[in-house]
Every structure is written in structure tokens, then in C-alpha cells.
Amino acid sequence: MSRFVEDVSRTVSPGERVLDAGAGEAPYRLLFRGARYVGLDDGRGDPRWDYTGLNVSGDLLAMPLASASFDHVICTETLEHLSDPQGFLVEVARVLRPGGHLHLSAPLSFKEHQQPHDYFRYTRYGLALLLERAGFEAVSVEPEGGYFRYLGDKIQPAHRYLFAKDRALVWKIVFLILQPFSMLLFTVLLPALCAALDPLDSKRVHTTGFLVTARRPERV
């Protein structure tokens, strides 16, 4: 995910606005150092998280911010958490400025997390017509990935499942020295070679989500 972040930072220029909606700890701040970045987040997600790096506190669904304010909104991973992801992406259209950009990542394949906060899958077609929906225009969505990425994601939990801690003390001892084989196996070598072979699909109709971009009209 950080890739697509930073791809995107490099179009930003200079002390632009950019609102990081749903930014949990702004792990992606640094990546706008040169813009005027605002993380906001409703402090829901990981009880784990440190959210006192926020710029705003607030409801994505009725963002405090006013509108036409931003030159880019970034969302990572944030929609599937929303009860109304349409109603999210009308308040992203109001914030952005006329010919503003939003840059959005959501999973198509992932497990539940962040319970009970997790709401939503979606494919291309359903972001597509969200969005324009919503009132977006130069609406891409492309695939995170194809089969191979995808099953690489789904074979690494292998391993934890295997060796879950609550097993009973005999089967830990009899597959003790098949542990670290399995680790190296699921978590490190097949997804490996499931990134290896990523290139061979070209339909990428298997993928574990979806990286997107749409722009406000510059005319409404």
C-alpha cells in the first residue's frame, strides 16, 4: 500500500492540501512533506493505535472541514469500515476543490479485522459506480495485483493456523521441528513465488482489492 502512497505523493505539489481521510496513526505523513497535510480519523479502528498525531478528530461521514479545501484526499483501506461508504464519498466531493483529486484503496479479498467496524467488500464495478455516484469523473480502478498476488496473501495465515497457540501441548511437540519449516514455507518462500509468478495473469479478475483514482469536476 505504501507504493501507491507514494506514487501518488509525487504528484502533489508543493503546499497543496492534502486530507488523509481515515489516517489511523498518519503513517503517510512524511510522504507529503512539502504539502499541507491534515490527517483526520474518528479514532474507531486499532484500540492499539496512537491517535494523538491527528490533525482532526471527527466524523468521516460529516467531516469538520470546509468544503473545497483540498487538492487531494487519500483513502487507504478505510471504506470497507464506513456504514455509508456513499455517503463518504459525497463528503470527499465537497471538500475537494473543482478539478480536486481522490486517491482510494479498498479490499476486494480480505479477512474480517477491526471488528465490529467492518462492513464491506467491493469489486470495480461496485467502486465505479460509487464514485460516479457520488459525482466523480476520470474514474480509474485498477486491480492490487492478479491470482498469483492473491493466493500469495491467502497461503501466508497457513502457518498460523497450523501452529496456533491453543493447539494441545501433544501436537506441539510431535510437529515442533516441522515449525520452522512451515514459517519459512507459507510466510517467506511460496508468497515469494506467488509474487513471481503475479505477472502471468492478465485478467486480474483474482485480486485482493483495488487502487483508485477520480477527480471532482472542475463544473458541477
Ligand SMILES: C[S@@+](CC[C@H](N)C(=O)[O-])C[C@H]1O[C@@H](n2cnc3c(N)ncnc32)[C@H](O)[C@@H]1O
The other form holds:
Amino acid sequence: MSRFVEDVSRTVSPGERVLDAGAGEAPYRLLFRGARYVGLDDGRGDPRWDYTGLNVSGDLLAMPLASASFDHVICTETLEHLSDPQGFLVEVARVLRPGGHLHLSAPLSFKEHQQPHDYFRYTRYGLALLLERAGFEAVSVEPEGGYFRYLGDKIQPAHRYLFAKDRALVWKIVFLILQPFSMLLFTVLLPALCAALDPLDSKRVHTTGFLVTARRPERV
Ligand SMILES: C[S@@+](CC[C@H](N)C(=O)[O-])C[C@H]1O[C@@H](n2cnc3c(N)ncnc32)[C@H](O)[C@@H]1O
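With the form predicted alone done, generate the form predicted in complex with this ligand in the same format.
In what comes next, the whole complex appears, and the chain from above leads the way.
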């Protein structure tokens, strides 16, 4: 994900206006220090997060922002949390200037998180449909890796489930000796092997999610 946002930041000219829609703890703010960065969120996602670095507190479905006021909108791992994704994309098109760009990531396969505000997962066709209906053009939807990367992502929690804290004492003792091997296998070795094998999958229908770029047309 951060590689995607780094690539986006290289396309942003100094002084351009960048909206981070659903910024959370604004992990990408520093990438845009040459630009005029605005982080917007309403803080509903995670009570343990530090939302104090936001510039604007507001609902993504009715953003308290002027029309045509941004050159770029970035939105990472947030679309699945919105009850009205189509309405949100129409709002993004409104706040972008004509010719401005949206850079978005959205999951196809990810565990439930930030419950209960977790509503949808997306295929590439669903994303393209929503974007076209919101009036975007030059839509590009790229998978974030293929089958092996997906597998590497899915295998990592195995260690946590095997060595869950609520196991009976006898199992805890048996597992004590196995725990370091399990951690090495599931969280280091297998994910590294999967990452190395990922280029072997050219179909990319098993993927963790998609990276999207789209443009608001110059003329509507
Ligand atoms: C999974 S986090 C992603 C945060 C950040 N973009 C990142 O990549 O680390 C989703 C964020 O969307 C915010 N959010 C969800 N629904 C929202 C809404 N309707 N209006 C404003 N923010 C919302 C949550 O508060 C949360 O911070």
C-alpha cells in the first residue's frame, strides 16, 4: 500500500491540493509535505487510534469541503467502511477540480475490521462500475498481487489461531516448545516464499485487493 501512495506522491506537484479521504492517523501525510495536504475523517473507525492530527472532521458521505477544491484525492482502505460507496464517489468527483485525480485502494479479500463499520468487498468490475457511474474517466484498476501473495497474506494469522490465549493449560504446555517454530514458519518463512512465487501467477483473480486511478473529466 505505502508503495502505491509513494508512487502517487511523485505525481503531485508542489503546492497542489491533496485530500486524504478517510485519513485515519494520516500515515501518508509526510509524503505530501510539498503539497497542501488535508486529512479528513470523522474518527468512527478505531477508538484506540490517534485522530488528533486531522485537518477536518466530517462525514465522507457529505464532505464539508468546497466543490472543485482539490487536485488529488487519495483514499486508502476506506471504501469498504462506507455504507454508500456510490454516494462517496459522487462526493469525491464534486470536490475534485475538473481533470483532478482520484487514487484509491479497496480490498477484495480482507478480514472483518473496524466493526461494525465494515460493509463491502470489491471486485475490479464493481469498482469500475461505481467509478463510471460517478462520472470518472481513464479508470485503471490493478490487482495488488496475485495468488501467492494472497496466500502469504492469509497464512500469517495461523500462528495466532494455533496459539490462542484461551487454550487449556495442557495445550499451552505442549505448544510452548512449538511456538517459536510456528511463528517463524507462518509469519516469516511462508510469507517470504509466497512473495517470491507471486510472479508465477499471471491471471491475478485471487488477489488481496485493487489499486485504482481515475480522473474527473475536464468537461462534463
Ligand atoms: C481502515 S481506516 C483507513 C485509514 C487510512 N486511510 C489508512 O490507510 O491507514 C478507515 C477510516 O475511515 C473512517 N471512516 C469510516 N467511515 C467514515 C465516514 N462515513 N466518514 C468519515 N470517516 C469515516 C474511519 O474513521 C477510519 O479512520
